[in-house]
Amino acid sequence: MSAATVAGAIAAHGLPGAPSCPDTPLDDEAWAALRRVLITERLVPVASYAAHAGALAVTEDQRADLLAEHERAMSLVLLLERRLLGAYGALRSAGVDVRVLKGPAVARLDHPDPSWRAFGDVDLLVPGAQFDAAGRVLAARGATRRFAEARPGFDARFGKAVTFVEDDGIQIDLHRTFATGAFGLGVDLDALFTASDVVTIGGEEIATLIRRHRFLHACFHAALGDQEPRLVALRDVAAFVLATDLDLDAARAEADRWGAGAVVARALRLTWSRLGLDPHPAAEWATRHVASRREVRALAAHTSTERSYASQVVAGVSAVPGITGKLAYVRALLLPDRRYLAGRDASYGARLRRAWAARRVARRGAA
């Protein structure tokens, strides 16, 4: 079995219908390859638990190696959660409504134990109307914004997220929505703040999305986040379906209202394929799902080999409501502030060439 195949089986450990892990320890070369994959895919904690349960055969040296890497992963998690508490508290004190996303929330609410889930940064969701204020709060705490804004007000109105970096390199991603472009613009953002679940971190109660919205965000992350999604992201999707009380029908119906049924279908197809899970009605639905022409075009911007930020935002033009909104969106894309250009394209000519190339990608996706 290749390292990728073994890692897929490890990612599914503990879930119904999971494939078996190797029943004899890997040799040193194969273990070294698997170890690299586990670290990259943030699967060391799951592998550690699989070895402890006897589901993954390891030597004593391999077991010690896993435990050491698990400890390192959890040390980073503890550091990130301290930063999360500081940022969350500062935002709430400033009157900003905020929801913690991804790792810290799903680890506590959707996995057997928080130590099963590793993560590498802090993700916070705030309402668009409070986005700029939230950015000022993080900047006042010493974090530096990674890229300048295309034009004043663009991020709060149209953007997905902005990355803030602290002095020691810790990242806080401040989100307005789940994705760049058409799919992110279709999300009902008000619905994400009408109710919340709560996680307790360091004795503090922290608001997060309700389970249905956590699942949908996991699908967006798995289907659109990286061209080759991390296995930990696919495990999140599988865990929601197989190991929680998720109302999948309600989640799919909401995704359809957002124009993102194809996102959920792609996330489920990738999850069942990469993790080698037994057949399940959710996966069967995903296989049968037929995406609309608009969804196909939007997916191409995220999944094509020529995918880029530019292709994703260009594909989003059709999702912006109103002529005035579309004009503001396109103007920001084609004629952004020079500070923004300095960090990305360096000139308006280069920006126009990138926009034209992105348009070709979008048109091919619609063909």
The other form holds:
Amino acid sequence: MSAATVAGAIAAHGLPGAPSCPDTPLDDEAWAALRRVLITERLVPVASYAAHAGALAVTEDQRADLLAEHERAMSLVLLLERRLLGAYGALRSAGVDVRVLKGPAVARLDHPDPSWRAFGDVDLLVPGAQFDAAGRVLAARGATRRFAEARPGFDARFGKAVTFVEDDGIQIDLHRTFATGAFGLGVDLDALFTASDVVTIGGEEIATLIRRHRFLHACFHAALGDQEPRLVALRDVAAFVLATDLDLDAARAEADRWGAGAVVARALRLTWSRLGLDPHPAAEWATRHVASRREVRALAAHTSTERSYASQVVAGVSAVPGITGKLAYVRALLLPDRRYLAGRDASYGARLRRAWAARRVARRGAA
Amino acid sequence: MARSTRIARAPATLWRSGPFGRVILAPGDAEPVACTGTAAAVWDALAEPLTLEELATVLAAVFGTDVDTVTADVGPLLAIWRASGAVIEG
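Take the protein just shown as the form predicted alone and give its structure as the form predicted together with its partner chain.
Every chain and every other molecule in the complex is listed next, the one we just looked at coming first.
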């Protein structure tokens, strides 16, 4: 059994229909390979619980190794939560509406215990109208923006997220929406702020998305975030479906309204395939799902082997409302500020070549 | 600390508990601190606010020893935690 296969089984540990983990300890070489995967995929806590329950056979050395890594992962999340509280408080004091995304919220609200879920950065969602103000608040706290804006106003109107890095390397991702390009532009952002759940962190009540929106965000992250999604992202999707009271029909209906039914279907297919879970109506629906032509084109920008930020942005042109909006969007894509180019492409010529290549990818997706 | 003093986890303290033990990030600490053995048992017992006497009684039962011995043992730990803000009195 390869490290990837074992890691998939570990990712499903504790969920209904999960496959079995190895019942004899791995040899040193196989363990070293698995250990690397567990750390990269942020699965050390789940593996630790699997070993603790006797579901994953380990030697005493391997157990000690897992426990040490679990403690290390949890120490990091505490430091991240402290930073989250500081940023959240500063944003709220400045009158910015905020929702905490991913790790800190799902760890507490969608897992058996927060110590099952590791995470490596802080993700915050703010309304587009307050996006620039929120960025100024984080900058005033000493965080540095990683990449310059394509053109003034682009992030607040069209962008997915901006990464800020603090002095010690801790990263805060300030989100406007869930994804780059067409799918991100289709999300009903007002709905995300209409209702909220509350998670208590360090005695503070922190607003987060409601469960249905947390699930949809998990699907966006799993289906579109990385070409090879992290197993922890797939476990989140599975946990929502198998271990919470999520109203999956309502979630799928909302995804359809956003033009993102194919995103949910892809996330579910990836999850069931990679984690080796038993058949489930949600996975069967995902297998039968037929994406629209527009969804196929938009998905190609995220899933093609030639995927790039540019291809995702190009695929979003059709989703931008109005001629004026489309012109502003395309102008930012083709003629970005020099400071932005310095951080990404070397020249306008390179930018245009990448946009042309992105157009080809989008067309292939539609074919 | 008087035996009747009530002790509680400070709400601002961030912590995680799992098979590895406990890690605690108190308001006054720069880095998380790992707790094992007696320290982990004390942290677990403080899931609800307790007087020092109640805490010692609980731990004495867990470790099979007498209340006075436990009181003497946990005193220094609680002093450290009070100083860092991990626990509060009252």
